[in-house]
Amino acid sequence: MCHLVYIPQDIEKEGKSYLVEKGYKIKVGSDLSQEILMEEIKGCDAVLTRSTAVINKEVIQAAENLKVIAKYGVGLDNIDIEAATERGIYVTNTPEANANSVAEHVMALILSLSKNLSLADKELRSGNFAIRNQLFGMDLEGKTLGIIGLGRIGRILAKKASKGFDMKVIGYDPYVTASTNSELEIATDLERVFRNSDVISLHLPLTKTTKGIIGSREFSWMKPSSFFVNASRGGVVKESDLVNALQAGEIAGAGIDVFEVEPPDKWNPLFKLENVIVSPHNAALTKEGSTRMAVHAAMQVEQVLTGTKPNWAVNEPLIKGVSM
């Protein structure tokens, strides 16, 4: 039997290679809204989706062969979990494929950040060379990183940040007690990271939980010279509160790269604030992470499809889709 697998938003050619050299079949959609991906989805055993996409309950119940969602990336709030698990279907992401890129990433913009890059650039750009004896960057040796979940990517940048800075690193996760890292000191309640660190850094899935958990009340604890990033997602942030916290001077600057609502507004307040050095939520898409992303993902489909449990499971589900 040739199995069909759906891909409602275009992925990396290595992994769709990858699934037609195991018989598969593939699918690409043609359209992202709910009406389309509930008709695409008819008829396939598999869905390999994007963060677009939205794979809500209806969608789900659409598909009547449907076996297994595989996530490329490993945000899951655009999959309802719970419909999928009650239906039988795995759910799965790609959890290896790009700690390392988000890490980079948020190196990135810490050094932007503290060194001054963006506004530096767009100073110069306009003829003012003198902003060079105006504008003092922040060394980032013996300075401390407060990092808010320690996952892959929270674990990976403390590394960097550790070892390649000299910087002290303060990490929070309430599933995490201690820590067997010398870059890494485990601190047992939220406030205390906030008010010592001189950047903070969310590493937070997005869940019921975590939506809006860092609000006015956690960017009052910051220091006026510290800076705020998240490369996480942006609903566990309170937008309008970082924008009064930058406005009011309580923090120094921030670097975002996902938002509350994406793709955001081209009005956002954020945009406007030369103090914040934005990215289109691209810190996982590297060359390198995207196919690694694509692969993993298509590794997953063809896992639960051959009758094995998949690396990367995220629920277990009521029923299995498939023999095991």
Ligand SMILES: NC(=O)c1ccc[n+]([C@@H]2O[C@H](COP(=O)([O-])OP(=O)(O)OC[C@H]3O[C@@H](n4cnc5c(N)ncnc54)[C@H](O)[C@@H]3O)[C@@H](O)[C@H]2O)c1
Given for the second form:
Amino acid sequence: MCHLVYIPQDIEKEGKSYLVEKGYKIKVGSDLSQEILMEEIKGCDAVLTRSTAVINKEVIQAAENLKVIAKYGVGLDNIDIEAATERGIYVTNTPEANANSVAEHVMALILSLSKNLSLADKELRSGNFAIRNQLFGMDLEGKTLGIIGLGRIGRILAKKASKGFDMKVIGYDPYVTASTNSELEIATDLERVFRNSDVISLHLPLTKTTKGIIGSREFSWMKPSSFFVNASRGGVVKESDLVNALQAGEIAGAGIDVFEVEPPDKWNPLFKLENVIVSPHNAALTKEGSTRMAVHAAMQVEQVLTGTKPNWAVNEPLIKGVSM
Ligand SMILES: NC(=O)c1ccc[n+]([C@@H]2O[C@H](COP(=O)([O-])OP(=O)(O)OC[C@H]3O[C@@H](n4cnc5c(N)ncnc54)[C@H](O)[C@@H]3O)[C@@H](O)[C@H]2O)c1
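Having looked at the form predicted on its own, could you now put up the form predicted in complex with the named molecule?
The complete assembly is shown below, putting the previous chain first.
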């Protein structure tokens, strides 16, 4: 029997070849509106999705044959896991594919902010070589990096910052109480991390409990010389509070890869601020990272459709209604 795999948003050829070589048919989507998703998912056995397609309850209900929703990436905020679980559908992700790529991107944002690279580049291109005597960067050596969320990305970042840049690292994660890494101090409250860090970097998931948890109170705890970096999910931060903190000089700058609304409006006030560097939610999208995400997600599809428990299942589907 030939299974049909729906890929709403195209992925790297390696992921598609993996499936085609194993005899699956693939259908690449034409549009990410709910209406089209509901139409195109009909009759498919698996969906392999990136983060822009919203696989909500209605979309899941339209897919009478669906057995697995394989996420290309880690964040699961675009998938209704509860609805999938109730319908007996596995949800998987690719935790081993992109953590290093994101941690490297975060280091690039931190380096860019601390060395004023974005502004120096712009000024020099407009003929202002003298800017070299006005823009003083900050050394990272001996400074403190505060990491919120000590999962895979947070821990890799801690290692890179401490071992590669001689930074002190302090982390906060409600589910982590002890550190196995002597360079990483664990704080028991968020305030201590925000008050004592020269750079704050977020690495927690967007869930009902983390939505908007970082706002004006947290920015007021930061030092005026400190930088804020977010490559987790935009929805964790109240973006207007971040803009206010930057405009008021409460913090020195920000490196932002993810936005409250994606794609962000071109008039987003963050884009007008010189002390902000932005990237288009592409921290994980290196050639290596995106190929791994495509292949790992395809492997999860194959495992479920051949009756094996997938390596990276994030739910335990209730087997009712849909035959596995
Ligand atoms: N920008 C990108 O391209 C990109 C790529 C990959 C992942 N991400 C985002 O980064 C997030 C982290 O990825 P990961 O692979 O490290 O995930 P992970 O699941 O390994 O780690 C997340 C950590 O956050 C912690 N956490 C949960 N609630 C928290 C809270 N209130 N305060 C502090 N910590 C909390 C968890 O205990 C866990 O240790 C993902 O959920 C995803 O949304 C973004």
